[in-house]
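Here we start with a single chain on its own, the form predicted on its own, put down as structure tokens.
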Amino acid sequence: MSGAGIGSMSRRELLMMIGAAAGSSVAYRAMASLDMVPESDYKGPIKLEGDPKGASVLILGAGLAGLVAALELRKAGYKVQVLEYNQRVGGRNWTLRGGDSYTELGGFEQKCEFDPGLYLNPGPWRLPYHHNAILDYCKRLGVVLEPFNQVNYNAYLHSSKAFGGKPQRYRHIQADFNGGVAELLAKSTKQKKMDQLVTKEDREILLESLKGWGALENDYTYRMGLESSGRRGYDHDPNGGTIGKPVPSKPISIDEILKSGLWRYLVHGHIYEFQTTLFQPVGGMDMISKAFAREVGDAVRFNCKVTAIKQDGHKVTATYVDAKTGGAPTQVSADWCLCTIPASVLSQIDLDVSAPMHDAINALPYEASIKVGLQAKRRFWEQDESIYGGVTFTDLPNNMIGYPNTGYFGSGKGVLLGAYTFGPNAYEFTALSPQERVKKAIEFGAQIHPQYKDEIENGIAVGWHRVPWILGCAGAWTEEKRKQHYDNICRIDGRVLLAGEHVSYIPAWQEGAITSSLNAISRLHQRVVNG
């Protein structure tokens, strides 16, 4: 690509391009404005020192927040009971395997038909390297982790409105976008249009850095050649013997990339939470909750649908019924209550707390989201297209395709994440029957991988806003709502306090649930030991 193909652009457009290419800081500010910067201040195992004086704690919910609390409180000498709606621990820490069944609101029941050894994580599916609390618990509980690939340079970026609907390799778009931006900046620098921003001495350093970053030629252009092909790949790779000479590939012009909108997806690998290295538990995300169950599973009472939480100056009493059969209400009491029930459900429970706490719970909406898992007869993405893990992004309603990050080079079947989408697309998907959702995911995916039509043999779809025990994917705080309600949702309200990802600045992440729980039980312990 030569500079002749680059049209004029405004400063705003240039800044948008730079922001997408060097996206970490731009994305960080955007996420911070939404209170979604996923940082964790976890420093190591909690120390609850002092005598709890025989105090008892009732924990509502056996997700990770509840399991962490049960583990640490019992270790500190508290009497612990846990009530859980489901027949398993983990909450959104959930893995679906062949033979599992699941019934959503409205009565749709799905049975997972995956072959043995294959699975879908309908909830969390990755662990960032800086989420120190959950990584530490994995280490302490013996949960084996393996790498999770977020960015795969050989996966696709796809727009149904660009390039004739043909998907483009991630490496092509990234290399050509970076090269185009580097060429623009280099030309502006050489023409002294940036003298107000950089000194004369720095100008030469900047030019040299742009040349290296963008794979520019000696004349500071980004064009077809060995430099650009060293980033985007070749039409014929370097080889041995008489066929060893590489054949360069032709870059896509910067104006085509800008018009396609595919540059928007390049930010993902720069965002703090998605930076290398990420991890996943070997065998499924629920290996984490199963490890907790080995430690505190005996304290959990299953199939408990909580209908009321009452307190007085001496104790907290929860009323529950059997989640499957209903029947006569049962009550259980303790000195204190740690409630990890999602606010979307808690707002419908008869709860004896102050008005500010009620207002905080009622003010928090939850995101809509859906995941669709698809079992393929063979790992065609690897065998046909050399895609090993990572994510393909698309503007179609399925939003993304996730490739399994385990079992590479296997000769058998595999499970793709055929859709992972939020908001209106999630509502539209779940307006369909589960069978139709799978059919739609196949229809959309086939526009990227034509093999879908012959290779996909079954699937399962989980729409989180139709999951009875959460009614959404995660708490959706806004900056305004945090200012008004966050302190109140964190407070110890009489003898009740809350924990979970919704009581954190890391919503939708397991790290938020764990650190929220640790903070809550630390404050509770101080209240208990100080009398």
Ligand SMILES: Cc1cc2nc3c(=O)[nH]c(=O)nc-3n(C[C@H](O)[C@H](O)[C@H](O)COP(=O)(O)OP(=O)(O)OC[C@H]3O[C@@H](n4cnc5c(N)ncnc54)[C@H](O)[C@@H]3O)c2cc1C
Contents of the next structure:
Amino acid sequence: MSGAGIGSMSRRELLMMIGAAAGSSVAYRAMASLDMVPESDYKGPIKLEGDPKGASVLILGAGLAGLVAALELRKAGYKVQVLEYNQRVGGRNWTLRGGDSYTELGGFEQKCEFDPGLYLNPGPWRLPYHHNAILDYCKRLGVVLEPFNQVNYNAYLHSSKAFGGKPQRYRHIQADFNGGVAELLAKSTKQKKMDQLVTKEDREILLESLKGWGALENDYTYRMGLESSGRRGYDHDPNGGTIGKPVPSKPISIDEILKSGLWRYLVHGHIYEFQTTLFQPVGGMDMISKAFAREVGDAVRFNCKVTAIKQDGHKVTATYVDAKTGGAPTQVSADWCLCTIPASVLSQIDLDVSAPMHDAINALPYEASIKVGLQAKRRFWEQDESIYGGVTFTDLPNNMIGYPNTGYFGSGKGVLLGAYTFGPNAYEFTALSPQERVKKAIEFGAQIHPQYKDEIENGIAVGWHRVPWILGCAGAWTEEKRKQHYDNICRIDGRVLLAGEHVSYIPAWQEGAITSSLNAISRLHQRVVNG
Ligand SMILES: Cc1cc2nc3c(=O)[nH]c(=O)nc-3n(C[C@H](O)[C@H](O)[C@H](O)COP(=O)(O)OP(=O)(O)OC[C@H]3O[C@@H](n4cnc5c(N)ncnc54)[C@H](O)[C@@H]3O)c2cc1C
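The structure above corresponds to the form predicted on its own; please give the structure of the form predicted together with this ligand next.
Below is the entire complex, every chain and molecule, led by the chain shown above.
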């Protein structure tokens, strides 16, 4: 997607707006998309043709980048071994269910108390329709997908400083913002104030389009009536029989909407990655890594904390210790090494590569982020407020509430995403104990859903900057850093090369991890077969 020509709004202004609405990571991802950035150009299963003649590859890290490499390299005839810090595969592709426990940096241990069948995806939770590689692996490995609802017109937009703190339905803000802007533009057009910008013929077309887009009346005003209620909803919905007559609802004035700041959130669903249709695996995001484990789990050595990576002209040797108990270092060697350990951790490992690659690894910062999952005794957001999936946005520090996109109309319990936030808010959450983080998320959420106080019964909080094997949410490239370091982080450095979301133009997405891995192993394979 090209960044050029977004009306008169500069690229920077658009990014600032996205940042304000959706947090810095989304702004960053949008930035990536606005730059010439190749979205995934995945065209189908990789073909590694030619005989690797028994060459061996040591893969470090069993996140999606490592798993994809293990699967494809083994298929192509390589001897493959994977060293993984955790006791499971998947890395950030992770799902928490009742009975799971998790210990963060500093020692806080949390036990997930969700009821059977309920889960939280503390990391990835949605798959855009154009992330072709991950969707293809899901298809090939039999991972069943269901729709993920990003924009829900009946969820809320909330500002603690506007409308007396009362949450507003998304559809009201959306319809009234469009209607208000359309009316203003129509007025300017009719008053010939746009004449320098549009031709006479286009003026009529513009007026017609504003009428349709903004639900304007025949006189080009946006006001209470059946037109506007056809977008924002009615005070009394159309119905059957004697009580069927609809009662229109009263729009909020454009002035109030502009002052409320809630318009900021409307951009979210227009961002390429969040456009309909998105998907999620049925049963939790880790259904994907579990599917990979069925194929290549036997190649993974678990609980291995890599502490050093050395190379000479013939081989690469990794040193690791038991991730839980430490103990004596063990060494393992191979002809080549594909390292998918996040740069945030890799920068602290004794790594034998060139200075430019070291500089690239050290230059890449990682973002802070936290997600809090909350178990409710009943699905009150559905039962009381007709909210089925999607997201509510708020200016409170919990930033958003995500409603489960599955199990609709269930009469049992449900798990909400009670907070998903970045930057300073994330640090403030993790300055608290996990129990206090959950309490805070309840306190904030109760300002939108008062039912929280009676209905939420437990929760779990994952602050990514405190996850020992990643120390952040995702690599946060800036344009400048990319110019300086990206080529160096991609190079084959002696016998070592890197892969992972941080070695891609789709950072913070699983598609980036997979496509970077496919690209890395293609280049490695060329080197191996061509000598
Ligand atoms: C909060 C959050 C939300 C996200 N949302 C989405 C989303 O909705 N959709 C989406 O597609 N993506 C999303 N992502 C991004 C996605 O999770 C990542 O891009 C992707 O999973 C990264 O895969 P990877 O293989 O590059 O790295 P990882 O999954 O991090 O794998 C790296 C592996 O290296 C291991 N490791 C680390 N240190 C060592 C060591 N010393 N020795 C041995 N092994 C080690 C780790 O344990 C891990 O298994 C999200 C991420 C986060 C954190």
